[in-house]
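Presented as structure tokens, the chain that follows is alone, the form predicted alone.
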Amino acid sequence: MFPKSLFNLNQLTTAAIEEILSRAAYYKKKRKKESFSSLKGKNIVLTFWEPSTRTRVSFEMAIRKLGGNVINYSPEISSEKKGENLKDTVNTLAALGADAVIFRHSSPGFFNLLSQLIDIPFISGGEGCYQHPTQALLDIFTLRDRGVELSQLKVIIVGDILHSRVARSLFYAFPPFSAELTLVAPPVLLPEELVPRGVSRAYHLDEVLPEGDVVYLLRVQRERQGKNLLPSLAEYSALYGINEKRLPLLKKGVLLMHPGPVNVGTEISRGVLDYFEKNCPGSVLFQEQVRNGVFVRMAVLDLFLGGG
């Protein structure tokens, strides 16, 4: 049912994601169990080549519950920087008793091409623009513990779409539920050519934020666009933030979403903020999504890495 490496979602079946999403739910329930033991013995590197908090954070804590040894490999300080490639670097680790390799790359498909050459796992916490596979399993499972029926539901994402590895993730996690999609972002942030068959795309976030159960927020990843496609973000901001202008437009009882890092003022304002505190607690799920990272990640490394 699961392949060797997990890279993309396109990889896995509904069957498979059920299955990730069940040992999520019972790790959750047993989140009070100091540690399991389905990867005692083994040697994960940990190794990020981009900026990271929540993912690496978790999918350390996620191997240090299943028993296993992290191995913390940090390129800055490596061999890569007397001129070791990085095939010779993963073989390196392999020989070294590397038994899987968690990575973030700005490049995509390198990785893809080493687990064709080095017969070890590889497990992706986010490569480039192209996808960030556990982040939208926890996104899904987030709204499941939380109750919500995924079937039918109406899911507005709201960002830099061309530049983010976790839309273009979220594209093949939720229409398997039935889910509905709908992307909203200036016209240079979602080319045409970019929304996959059947999913909605609009440029007026206030045309469809009246409609959505979930409000998904990205935020403007301005350090992949090599140039500056917006002219502020002031101006971003008064047009596709949620502010308090937009807090009539909400569905009631709509749930707000972000992977994180938020920047509070641009994607979404401190008074809305504030508002939902007070007003309807549980309703954000910003931390939810973070601490639900690692019983979601204990899964996949589980069922990749573990032996099911």
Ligand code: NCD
The other form holds:
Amino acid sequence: MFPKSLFNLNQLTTAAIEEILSRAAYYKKKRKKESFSSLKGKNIVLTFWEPSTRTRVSFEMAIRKLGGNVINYSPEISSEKKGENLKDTVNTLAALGADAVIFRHSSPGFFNLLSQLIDIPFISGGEGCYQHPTQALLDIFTLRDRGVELSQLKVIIVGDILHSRVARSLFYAFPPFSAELTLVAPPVLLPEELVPRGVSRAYHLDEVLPEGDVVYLLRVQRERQGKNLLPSLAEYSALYGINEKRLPLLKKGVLLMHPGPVNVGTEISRGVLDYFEKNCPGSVLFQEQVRNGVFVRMAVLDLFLGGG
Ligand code: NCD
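Could the form predicted together with the ligand be shown next, to go alongside the form predicted alone?
Let us now look at the entire complex, which starts with that chain.
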């Protein structure tokens, strides 16, 4: 049911996704029991070639909770700097005793190639602007865990869709559960050819915002924009940010999600966050997503690397 490596969500059947979600629910339920042993004796290398807080730390915690050994391997001091190619580097790690690698890399398409060249399994921690499967899994898990019925749920994803690996994984996470997806961004960040079949798109946030049961915000990924595609962040924020002016447009009971890191003042204002904290506690799921990341990654590690 599970492929050797995990780097895109379309590799997984709905049954496999369900299995991950229910295993994550098990780990969440048993969270007070500090240790498990499905990765006992396994050496898992964490190698992140792009900045990360939540993903890297939650993978590390997940490995430790499952009894595995974590080896942090830093690209800054790797042999790649001495001219070694990545396939040889990974095979060297395997020769040293690594059983699997958790990888974050900036080049989209690289993991597909790598999976064909190396012998040990690896799990993506985010691949350029291609996909970020464990993020989408933890997002689905977070909604399910809140008791949200996903079928017919209207989800609006707002932000830099063009450069978002999270969005590209969410494209394969929501439809199997029959949730309705609408993508919203300025045209330059939402090219028509990117929109998958069955998914809607809009360029005017205010027109679709009142329909959203879930509003999923994305950061503007300035580090991935060769040239600045937006005239200014202030203008983006005025047109696509969730600010006080848009509060009356939000559906009653709306849930707000974000993969982090949040740029407060751009995709969402401090005032809106304060308003929700005071008036609708529990509707902003940002920290809940982070917490659930550990359980979902435990489930993925267990099912992919721990023999199930
Ligand atoms: C995202 C990522 O790195 O792809 N964050 C995350 O993993 N939680 C989103 C982002 O960087 O904007």
